[in-house]
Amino acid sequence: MKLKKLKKKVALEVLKFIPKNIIIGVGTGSTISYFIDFLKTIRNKIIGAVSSSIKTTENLKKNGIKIFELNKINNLPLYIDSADEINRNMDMIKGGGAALTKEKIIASAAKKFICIIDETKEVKILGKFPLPVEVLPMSYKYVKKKLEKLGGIVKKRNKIITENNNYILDISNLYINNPFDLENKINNIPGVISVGIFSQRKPDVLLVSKINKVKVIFRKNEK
């Protein structure tokens, strides 16, 4: 089955997990774009959405879904996003689209986080996908030197300014055997806004699109 079909398959399946009359958080990426296309079919059953990026906002508005600011709502029951990589413990790498900071904020604010992926995103060890780090422009050379000590190859992403007016540093060839500790270590470097490891806030539910089915995995203690 082609990758596009796998993405569409899981994007459609997750609609079953959305309760009525709630505001949902919506992530960013190609799989999420398909999800938004399907979300319009139930747009009258939800109140609206909190968006993680300008691109997602435009897509939601195009499909007739009302946008809410996170600061103006009292609670967020559900966040739906995808991943660039995810391991068996549901530690993730996100940020290929440079929206990692807003994605992490909304995921952390949500009561439940559902991640939807195709099977190619499953890995044993994180790090094959370059790990993005959002940094303040004035600090990127300093942060780059600090990140290089962790291993891997650190490069500034060319011609990319985030929606928060910051730079992205990508770390490639990194073997991440302890995502939780690495997330903390990078976050503690002065000048770092956010790192694309999602280990402190893992998804509660993972939907994986495979050739014959969509596999549903619940994180431990999650029903």
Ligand code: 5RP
Second form
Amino acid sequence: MKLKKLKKKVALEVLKFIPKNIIIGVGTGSTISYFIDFLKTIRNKIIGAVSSSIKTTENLKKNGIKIFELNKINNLPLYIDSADEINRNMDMIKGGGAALTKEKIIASAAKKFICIIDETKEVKILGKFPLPVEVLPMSYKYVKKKLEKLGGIVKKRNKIITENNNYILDISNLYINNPFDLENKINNIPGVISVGIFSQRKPDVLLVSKINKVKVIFRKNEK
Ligand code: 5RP
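Next, report the structure of the form predicted in complex with the ligand; the form predicted alone has already been given.
First the chain shown before, then all remaining chains and molecules of the complex.
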């Protein structure tokens, strides 16, 4: 299957970017599952991993990779994760797997963030993928009304309780011209735990899996 091949290719390629003897932050999703399969092959060269979800933790443990809590380490040199959408400025939508809050914390805490995607994730304007917002359950109707004023169609994700015991509201039909502002606006609504726009913490390096190659893009000031 084409998409699966693209995801596997980029998941393998990113191994070249992992220095020896470090702890790595690890994201969540199908691309990251392939990455963990490959990470297993170099597990003796790394110290271990900080995980962004229960699923990732189980997967890492199953593959013999030691788990560290973010609170128990002094610094995190690298975070590797995928995304649902990314634009040319490297603003992203994440959270398709409902792990956005932990993903955002770990991405922000890490010195370097490498994002690995297949080419279908590249977009001109963010918003075709419904934007996830994690909300405190007691506030969700209030937050929903506030979000509706931003112009999209807001739906509570069916039967989903996040690992932090919260709900997810997905906003579809958005045309996100200014991701930075929208991230701030949504973050400012009381009851919002986090929003799946990653515009304040963008990747430092982006690996895009294309049919014939994996393209490597360094964000400005990054080498
Ligand atoms: C999970 C995420 C994932 O990175 C995103 O959904 C991409 O997933 P996949 O690799 O399965 O396409 O943000 O919360």
